[in-house]
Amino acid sequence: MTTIHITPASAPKLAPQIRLHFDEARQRWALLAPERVLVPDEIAVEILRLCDGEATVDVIAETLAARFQAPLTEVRNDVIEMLQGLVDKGMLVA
């Protein structure tokens, strides 16, 4: 099995069997996978909504750093760490 490593040049997207879904009844976002449900926090949702397979991690980090007026290096590191965890769980591809 090939291990995917998220880098600033990676362009992540949800794996084919994964959906980001807004649950109207509970008023929260959920990451739906076969036999699994993850409930991401608000920042994770912001990151996941930018993961379209075209935007690179650098572009995602720049977008979020500007939106939240946060240091770019810190945002990039946090984005890479979060996305790597989801890649390792098979929920994202890059």
Second form
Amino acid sequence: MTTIHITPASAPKLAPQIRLHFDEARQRWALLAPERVLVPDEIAVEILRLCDGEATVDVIAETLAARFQAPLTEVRNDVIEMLQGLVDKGMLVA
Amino acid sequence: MTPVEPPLALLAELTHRCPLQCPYCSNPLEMDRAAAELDTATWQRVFDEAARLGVLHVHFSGGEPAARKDLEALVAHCAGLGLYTNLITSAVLIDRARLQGLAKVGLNHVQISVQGSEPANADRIGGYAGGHARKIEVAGFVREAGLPLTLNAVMHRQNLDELDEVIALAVRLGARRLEVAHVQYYGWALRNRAALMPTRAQLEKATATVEAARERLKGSLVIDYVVPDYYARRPKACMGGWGRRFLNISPSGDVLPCHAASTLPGMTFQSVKAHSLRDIWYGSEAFERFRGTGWMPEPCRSCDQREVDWGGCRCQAFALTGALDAVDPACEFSDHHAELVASAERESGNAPPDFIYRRIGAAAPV
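Can you give me the structure for the form predicted together with its partner chain, which would complement the form predicted on its own we have just seen?
Let's see the whole complex now, leading with the same chain.
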């Protein structure tokens, strides 16, 4: 196994043991992993909901840049940084 | 005082029955018999209550949870409630068809324990001939069923030198996560402490091995590392703090803040048969007893780590000092700390005694 590097052409999705779940009791999204719960911030949730294994980082960044009317390059860099962090934690694959 | 948060995880000890006899088993010395176990409908009602209360993870544990014929029905019920389901198993009672069935009803994750990497030694530690080979085979069935796999390796002086091979085994089996868990000394493990306690040199080498492997395997294998606190300076935050995150339900339905809490004298743990989980979590004396920081003695009460380690482990504090609210001896500020370290160094330096294997009725009272 080699370390995955997220690039604009990557098509990321959650690793098989990870679930993105809306936590009704606390009224917030949660990333459920074995023995771990991560509480992603609002932006991270927006990104993760687009990670279906088909959409590329480029497409995800374009979608979000349009939705939040933010500069594309900046959004793309933020998306890559956030996704790479989750890859390194073993929560995301691409 | 901070308000009580809802629990995050429920450890469902479905049964104390298990074909293995690991001498560090986390089950109590006095185990529940099969006839005392909760029935399917009661467990399902408990899971309904857990989901409403805010529980996100359900860990099916034991004993060996696959000894229950209704495991599939319980997993299916939890999956229907949106709970993350984790099967914690010795793997020896499971076959390919059963795993396919569990995957189909919505199981999210499987954790298989190994007693080492070397079959003869692992089978000797687990007290079950052929167990290791069976685990390797079942790990393959887990991956084949499309289920994510964690390998759990409980480590101690009699298998710690196999750690490199255990890590290689996890990679080879396609596990995404490995728990390297040094034995924690309560119940059976405390009874077997002299046979299990590693030397300080063994521990330091293991820690370095884990750190190097974490870096090397970043992104492909997550390694969780549970350290033995006898050589630590500060105690661990046992269960993330008493009554803060976890509920443990025994096979017969007692609700505990941790799986070892039944060793604490004078405490009454309520049963799901008589009370709702909500009432027990928010309203019972047992969950309130060591919650937060108000119960703490000095020097814990004014320690800047009090909301980091939450006063360590009550079961360990009681087992080693005889007092329920004593400072955990794993802490360097405990009057018992020097004695604790000395006992670890002494015991790990001597030849290990024979194991007292986990069997119903095997642990004579001391």
